[in-house]
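Take a look at this single chain in structure tokens; it is the form predicted alone.
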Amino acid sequence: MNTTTSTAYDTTEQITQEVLRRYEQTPDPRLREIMLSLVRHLHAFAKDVRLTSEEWLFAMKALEETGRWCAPGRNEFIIFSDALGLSMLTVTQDYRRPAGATEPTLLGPFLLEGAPRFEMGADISAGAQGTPLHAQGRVLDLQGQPVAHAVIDVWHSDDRGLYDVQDGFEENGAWARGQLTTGADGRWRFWSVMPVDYPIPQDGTAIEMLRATTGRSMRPAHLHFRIVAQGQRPLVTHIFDRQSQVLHDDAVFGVRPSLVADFVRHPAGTAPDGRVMGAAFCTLDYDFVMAPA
């Protein structure tokens, strides 16, 4: 029987460059740049910190953990990935934004595709509780031209700092979230109520590692938007309220001072849009400039 090998792994060295070796047989050229950057910087890590096999298996453990909290609408992974800034690293060098376009940020773990979908103007909070909120704008290209038939989608929390997918959405359904077209003048508007500042899910395996490290787990209120429109570039973004107590100290480094917008308090009166309200509301006017494809 033979017992002998042809790659002695007696050094930590020595496993890194076999495990290179291998990968360096990886047929698509992007995959195997990505893939050897990776095995080089992993395995680096581990030998700067010397983990341990009882760290090793911790940390596989949370990774295992971590996909039970991932379901439609919520993706524990892309909390992580925010938490560690690595969502706004990878959007800021990805994203060549010209001057004059809208900042993009990050997604969040609470997109769900195939929203409800909303006329222009409409209320999208369907029951979902807060002040009155008028949101308005429009989406332009960077010509200053109104883009048509842009999809919006847009999404936030309640007055609770909770989203729909956290409130029971199988029973109740989709709240504070919709999709809205632009028309040929690049206008969109819609009701719904005003978002607060809040913090991460606080039952999943981020917030763990957040109490363990940095101690911050607040996000300023927000309005997520996600609009895609033929010839321009995808735009992921949020609009801050200027008011949040926590503009500074978002616990996944999302803000941008270009995307913190006034939303304005009124009392009782009429709204832009005529509607007559027999208690305080708020307005948002915020116009997006999309950059070309």
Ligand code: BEZ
Contents of the next structure:
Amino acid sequence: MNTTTSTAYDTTEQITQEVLRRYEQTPDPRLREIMLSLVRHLHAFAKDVRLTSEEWLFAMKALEETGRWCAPGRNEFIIFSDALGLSMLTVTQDYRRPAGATEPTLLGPFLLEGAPRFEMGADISAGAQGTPLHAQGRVLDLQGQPVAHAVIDVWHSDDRGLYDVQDGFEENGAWARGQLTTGADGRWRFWSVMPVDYPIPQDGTAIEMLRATTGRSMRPAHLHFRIVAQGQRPLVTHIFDRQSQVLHDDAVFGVRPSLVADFVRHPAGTAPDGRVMGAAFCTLDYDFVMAPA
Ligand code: BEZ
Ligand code: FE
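Output block for the form predicted together with this ligand, input the form predicted alone:
Full complex below, order starting with the chain above.
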């Protein structure tokens, strides 16, 4: 009897065909579709660039190191996905937005589940540094009716361009982050501080990749929002500051013109809620329109 092993792996094409044959047995049809396409594209990529074992091992070690930069509130893999344009690609192809609904954008790496809850109109800055910002608006449905009981998560940078999770979160807890729930009028309102243009984290693996490639790492000043309400499609989006210097050059491709708004600069005076401000402050007005679930 001939005991020599099969020669099925002699050519790269044989390897690809053999792997595909095995994954064709995946029971779930969607998972099968995804895995077969993934194998085809991964193998084609490796052949296209004639990937060496040494290069692939370097990539595996980079992924291992990337895992070390992940914890609640910081997901380094999301930064890679954002920087490679994959986050915006999936957001765009997945979200069939009816005309008039607010455009979504990427989630980013810094969402924290279970953020502190605040009363509507409260100051969520919790000591964050920056120019005071009064932000308000409405959550509406497609018919223009207020959406009650919408749960709004908001998070953003301080005036150094840092998020709470990047700066002593264990000791200081959350700041410039909170959860608000709309009442019957669908209105939202809070005090915080102005976000600024900032570079993506300077201390992970994603920035190493960007330094070696595009050299672009800035994000335009923005507030993050996630809005969840019964009967409506969850909305993940940002509001960008029209005065940002880098609106045209977002490192993660997240800017959409409809999400750029006026953060109005004011001298000392009276704020929209009647508070008398002894120094300069900013205001923002923005209505979100939810798409039905
Ligand atoms: C953010 O918007 O918070 C963000 C997005 C991508 C990379 C880093 C930060
Ligand atoms: Fe951000």
